[in-house]
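Given as structure tokens, the chain that follows is alone and in the form predicted on its own.
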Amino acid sequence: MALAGLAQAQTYPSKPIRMIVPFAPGGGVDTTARMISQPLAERLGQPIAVENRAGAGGNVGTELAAREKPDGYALLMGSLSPHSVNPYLYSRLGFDPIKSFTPIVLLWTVPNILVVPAASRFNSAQELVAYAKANPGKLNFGSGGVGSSQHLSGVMLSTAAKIDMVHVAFKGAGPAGTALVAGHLDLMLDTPPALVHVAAGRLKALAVTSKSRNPAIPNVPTFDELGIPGVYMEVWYGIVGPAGTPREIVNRVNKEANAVLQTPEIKKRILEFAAQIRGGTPEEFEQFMISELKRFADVVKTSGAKAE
């Protein structure tokens, strides 16, 4: 049976477990699944087939997962999107984000970061703030669609500061960052991919959108430290298993996963694109899940985003 083989510490069955991405492949969701897929896989002594299935900004590869048969053979890379946004986005979604899963183990999390060009004028957080209540609707901030990270950042910024910016939305993160390196838009909320330009000296880091300082870039202080709290986005990841995933099963992957985050070759990878290590129970992870559930609400309804 595949709950005793997993329970026991033995191997499933022959066929492997599917790891469902509900994003295409090179995404953070794919990049995450992928990283932890193998290592897992080997302290499980079971493959582990990372199965991509994009479509309608993760829902179809989430419902997909929440049908499944709730036996260990298939699991969900769940995130913010899906499981946090998406219900405030999408009139319909096939699934319901809390209810329809198991939560099993949050694996990491991944903050924004206040980024401008190098030749912008602002060299802090506060500066670009002051001249943005001066100057209303002056500044625009760029991002990788309606309802993406990078927009709901901005709108935590406009609300938490009282400033007026205008929203360009792009079809996708990369066109952003480009339109922004090239000195097009003022400023973006951007993730950790934007600290290449950083390092290269094309783009100025002037916050992070988490409540603690991110150890891989220790000199950027967060917007509490600057006074200008409620600035908290990081885009979160962490597996789930179909409502009704047994207890041995849960504990088991719970288990494993948390040893795998604690490998220095993790800690290694985590720490080179600024995502910070979580782990913890699955009764954290469920927590977790519905304040960040309850807390897009307010954010998502401010900005007026609907799926395109």
Given for the second form:
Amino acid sequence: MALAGLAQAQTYPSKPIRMIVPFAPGGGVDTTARMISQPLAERLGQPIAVENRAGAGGNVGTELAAREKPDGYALLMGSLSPHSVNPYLYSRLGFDPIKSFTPIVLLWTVPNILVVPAASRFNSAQELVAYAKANPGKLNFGSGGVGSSQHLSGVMLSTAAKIDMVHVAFKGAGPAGTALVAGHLDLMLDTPPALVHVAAGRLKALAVTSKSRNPAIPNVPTFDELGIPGVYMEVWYGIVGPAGTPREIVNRVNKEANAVLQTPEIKKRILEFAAQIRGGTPEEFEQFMISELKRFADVVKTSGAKAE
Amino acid sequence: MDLFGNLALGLGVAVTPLNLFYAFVGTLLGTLIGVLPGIGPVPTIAMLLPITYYLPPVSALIMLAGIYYGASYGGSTNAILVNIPGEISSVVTVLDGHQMARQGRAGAALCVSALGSFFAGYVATVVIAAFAPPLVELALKFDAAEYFSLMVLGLLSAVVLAHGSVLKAILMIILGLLLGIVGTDVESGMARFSFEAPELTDGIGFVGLAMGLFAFAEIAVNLEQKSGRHVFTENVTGLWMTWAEFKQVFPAILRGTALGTMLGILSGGGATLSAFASYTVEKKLAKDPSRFGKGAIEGVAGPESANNAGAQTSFIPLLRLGIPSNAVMALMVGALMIHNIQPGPQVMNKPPDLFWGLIVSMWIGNLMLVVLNLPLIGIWVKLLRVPYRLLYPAIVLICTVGSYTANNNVFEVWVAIAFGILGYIFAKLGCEPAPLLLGFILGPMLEENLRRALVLSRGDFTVFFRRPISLTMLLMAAALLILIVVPAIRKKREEVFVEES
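Show the other one: the form predicted in complex with its partner chain, since we just had the form predicted on its own.
First the chain shown before, then all remaining chains and molecules of the complex.
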């Protein structure tokens, strides 16, 4: 077995690789897969075909990938929702978020940003928190849906600052962002595409949910700096294979992906997305996946979200 | 003057041999994939995104925009020829377009669809160029309450879609609303009526539903007829419209264009409504509304123009705010970002050549569509002469493949089969599927916006009447209701009088 695996790994990849994206084209996971697959394919010497298998918040495609043959020819674009959040939302999952997969490489993480409409009375996160404390249940925060990163980071902020806000769910972050720009909502902890509106002067960015400041928005403070500790929300993107993917194949893909992450083109585009490059070993990625899964147990519980 | 100067700049950018070539390639690709149901513009644009990396930004956008127009026109071709509404907007085209095809007037239907779309595309582009900023501000005034009232208006107009019994139409709308409930509830995140099928947590797929109800059901009904199995008449009268027809459709095209242009700006389902709204208007204005559903050419011209105008003006939120109004627009944002262009107000100002190049390329794209498709009409019409024993299996095959590719999932094929059986039963009962589809599409939007409006107002129902835009639309809905109900009452009274005399 081991020998066969080794032989397989030495010739890997000898045919095109499929990368399963458990979401529809156009979203963050799909964009990430398309961004990384091309340079990665060039280095591996075989084309990588992105395959969108959307459904049930990423569960359909993720389950499908877990059942693929662990030969390195079917990879999955893993991300926060299916691996760290959905296990708490759905009572029956067709996969184990950790055990069904072989972590290969963590690519990058993207923070959320506390944004308010340009006409908002709030000019800092503290002002917003102070107002929310004096007026419980008055502020509306938007999200792209129950269990989305905008929803969960809103819950984190409510817990950390001990405030009470009303959650307004939308079908996707796009419509929620429109409502915020139009001033129908008070705030949103939105993903970096919202920075477009900050640049255009339609939104104000008040804080960022990463542990350190983001190079794309160096003037925006972290919640830690503002004295509201515990608001950490970073959407992660990483490549995983089905459980039992041979070590040699994991190492090969990990090595090439790390090399891609160091290229100037990717670095430049990552900065535009306000993302942070991660990379590192498969072991580090596994530890990261386990700790994220643990961390979101309480957050999802507090949010009260449940899909079934 | 500024507008003309800018347009001249745009012409200079867009009308180069290279860009004309990409416009042609885009529209051709779009038309081809549009004709294959299920494979919409979204996966095509997603597949082609990496290629655009190697193109200059303007060329890339021109090609992607071409795919978008082409696909929406290709969808109409399908709807008219083989009764498959491959996308939401072609549901309306099916109603009269396919009837025209059966009467041997497929050429005229395709022709009016192409010319109506072309005209609407031109006008809507001018609107984008001249009035984008104020229109965006208007669109931003639409909150959940306004969208709810708009959906109420849209749903009432669904009654008009039916040409038979009003009661049956209302029942079909209700059935559509119920089917729309399946899936994840936006407010709570709970899965409803999913019966433990993960696929159903996203709701019933539109592609499977539409193909089952329309294509599969129709084939089943036709196979049953022992004699006269030739669905399409042998004598195809002219590939073009007559002058009389042209005079008949021109006002419809104008009205459709106006409606589509306005509704297209609204990101929350406005463009979806435009074709339905136009059909309602045409049927209400017609001297003889009974022709509708039996091959009325205005019933194709108006909605097709509205649809294309809406498709065009849905670029406005994207270009002004960087907010994509649908999945295609979201991919366009991706394309812009590949080229280091952040969509938003600065797109209009900073690189003026890009913005105005895109505007002019919209004209070119629409022109290409006509140039490409008018000669194709003859070929499409010939397709209808293919014997049914070859044509039907081909349609079934294409629909099955189309259902599968909608999500790369076999589940959708089962959905299509299930609704094919249901559609056959509906046909036997004389119930029309179009109102059901409108209920299915608008129901979830109606519910979502109703509940969101109530969350925002903390449960205060008066919010729908306190907001002027919302109130206006509710009043219009009430007026429409009276228009629907009064003739029915009058008819009853006439019947009573007849009996008395």
